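Just one chain follows, in the form predicted on its own, and it is written as structure tokens.
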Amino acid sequence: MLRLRDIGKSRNGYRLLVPRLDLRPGQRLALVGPSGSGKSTLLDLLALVLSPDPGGTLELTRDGRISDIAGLWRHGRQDLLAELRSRAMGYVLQTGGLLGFLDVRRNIGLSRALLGMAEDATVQRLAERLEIADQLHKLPAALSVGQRQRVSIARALAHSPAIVLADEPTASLDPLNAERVMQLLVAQAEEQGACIVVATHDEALAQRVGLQLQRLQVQRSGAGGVLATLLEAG
């Protein structure tokens, strides 16, 4: 679905290099590396919200059609990038990113509503699977941190994206809730046949829920520069 070859991103003395990465349906990957290694930067590249440096290949295949993402960035086609992003991607933020003035039901259904998708049983089903069905009428402020993360996961999955990205989704949770939330995230993405990529510091948890580790290696220069390279999965 998403193909990267020799993609880079440079800013403020930092450079991220992705020699090769292929995301396919059903893949379950965990991006691991030290703080400052570029896990969030790589997620933003994959989410089509951050432009890569010139050169290299970044392509998205959807419904049998190949889109040259690098080319769309070069030509400033923000309209097409936004369209691809909204339909193909689901993003779980570390802080949840919920809208405080919408109840849980409408937060979950937001991605579907923005895409003009018909109302059906999707929101209710996801709420039940993620164990928040009894919270649908509440505003985010009335939820626990763990419940807010489950709502964020449900929202990211509600429009059936091909790729689900999650940036440290359990960082603010206690170990018991972290385990449960990560299990639910992986299980629901797997049920939908989506590719899931999770940035996390918790390698042990990633392995327990069946994620394949993809490491970022960091090299520092004497001048204070940083080069982070995505290694082959393993």
Contents of the next structure:
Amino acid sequence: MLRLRDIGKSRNGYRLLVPRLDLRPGQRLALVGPSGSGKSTLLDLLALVLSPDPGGTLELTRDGRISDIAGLWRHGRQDLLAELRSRAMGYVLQTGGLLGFLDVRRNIGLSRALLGMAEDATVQRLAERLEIADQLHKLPAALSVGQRQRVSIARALAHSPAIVLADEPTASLDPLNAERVMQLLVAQAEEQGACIVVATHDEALAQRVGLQLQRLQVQRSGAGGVLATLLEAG
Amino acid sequence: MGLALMSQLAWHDYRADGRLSACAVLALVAVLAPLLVLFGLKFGLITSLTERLERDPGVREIVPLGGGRFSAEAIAELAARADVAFALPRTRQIAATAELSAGDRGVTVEMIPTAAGDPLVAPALLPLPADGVLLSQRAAEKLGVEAGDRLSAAFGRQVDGRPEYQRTDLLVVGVLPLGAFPRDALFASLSLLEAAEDYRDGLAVPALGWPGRSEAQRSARVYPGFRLYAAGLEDVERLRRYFAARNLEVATQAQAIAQLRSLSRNLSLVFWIIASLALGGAFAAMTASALAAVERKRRALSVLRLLGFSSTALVAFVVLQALYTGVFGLILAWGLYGAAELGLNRLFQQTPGEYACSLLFGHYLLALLATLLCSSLAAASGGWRAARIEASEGLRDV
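Form predicted on its own done, so how does the form predicted in complex with the partner chain look?
Let's see the whole complex now, leading with the same chain.
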């Protein structure tokens, strides 16, 4: 679905290099590496919110149609990228990223509303699976951190995206809650047949929920610069 | 992306931010309400002054100065002009007096010709019957007569040093109010004035049975002047120039009309100076508040961006909130203006039907359009900044 070849991203003496990465339906990946290794940067590249350096290939295939993402970035087609993002991606942020002025039901339904999808039982069903069905009418501020993460997961899945990206989704949760939330995320993504990519520093948890580890290796270069390379899955 | 979804999101945020939204609305009201009152006062004042001038026929009167020589045809031509409401020949001033008596009371009055269409006379009183006349209020009071009474009019002349008199009986058809004519006067048909002039010239008036010389071949009558009223206020100056071009000096109220025009112009100028100062300030405040709102909502906006909302949608988010402020501000300002209008009109009421402060429906509409336009323009800079927010920025500050 998403195909990367020799994609790089440099900023402030830091350089991320992705020689080869393919995302396929049903795939379950965990990006692991020390902090500062560029897990979030790679996720942003995958989420089409960060432009790659010139050169290399970054393509998204949907319904048999291939979009040249690197080319869209070069031509500054922000709105086409936004459109692709809204259809193909679900994104779970480290700290919720919920809209404080919308109640939980509207927050979850937002990704569907944006695509003009009809209201159906999806939001209710997701809320039940994620154990937040009794919170639907509340504002995010009234929820615990763990509940907010579940709402965020529900929103990332509500429009049935092909790819679900999660950036340290459990970093701000206690271990018990973290385990439960991670299980729910993986189980729901699996149920929808979505490809899931989780950036996390908790390798043990990633392995316990059945994610395949993919490591970012960090090398320090002479002048205080950092080169991070995504190693082949293995 | 539907506009409906965006206006819903903008509305939810606007409500959640209730206190700040209310402040923005009140700031706008503080500018709009005084401007509406100021404009209402200016418009009401000028309208009632104009109406007052239009209602007073004396303002539209054009009086020829000095003696002239006009034929009946020339004056009929004047009366037929589109910018002339009423024109009627006058006989010589010196011949146009009459001594009226009723019972034991008498008064000498000037005689003024009248006919259908005379703006000084209520239309129902015209035309006059053959022996019918109108009296000015002062003359009627001196004689102690009312409409429907009869009186006797005497016209005197000197023939070879001997005084002679002729009398005729007249019916008082009506009395003109003091506002219409302030002096002692008799309004009669032109034929009575012509008869008096002929008699005083020593001629016979067969219609009334008055003796005198009879002229076998009399030349066409020449009138020294006329009564003339312009059709509208703006016609007065045009007619003045028309007569000036024909070397005829006239007295008009063109000055008073020009004064009103210049008062209206100057008040408009004052209003627009105040309005542009106030609107300039409001515009700056609205721009600042839109920019501040975008800074405050940076995180929410970048989340929307991450979800895949377009730049247009983000601009709409900011501009729609400014429009909400505009609409609420204007509704509130209308309400306050309405209360002020009621109070001011009660305070300054002089004549029924005259309002010190008033706005037309079109003015309300104009205020609405101008407010919405200014609101969205002021918010545009904030919207432009919002459109440039990257999805990746601000996502990770906790």
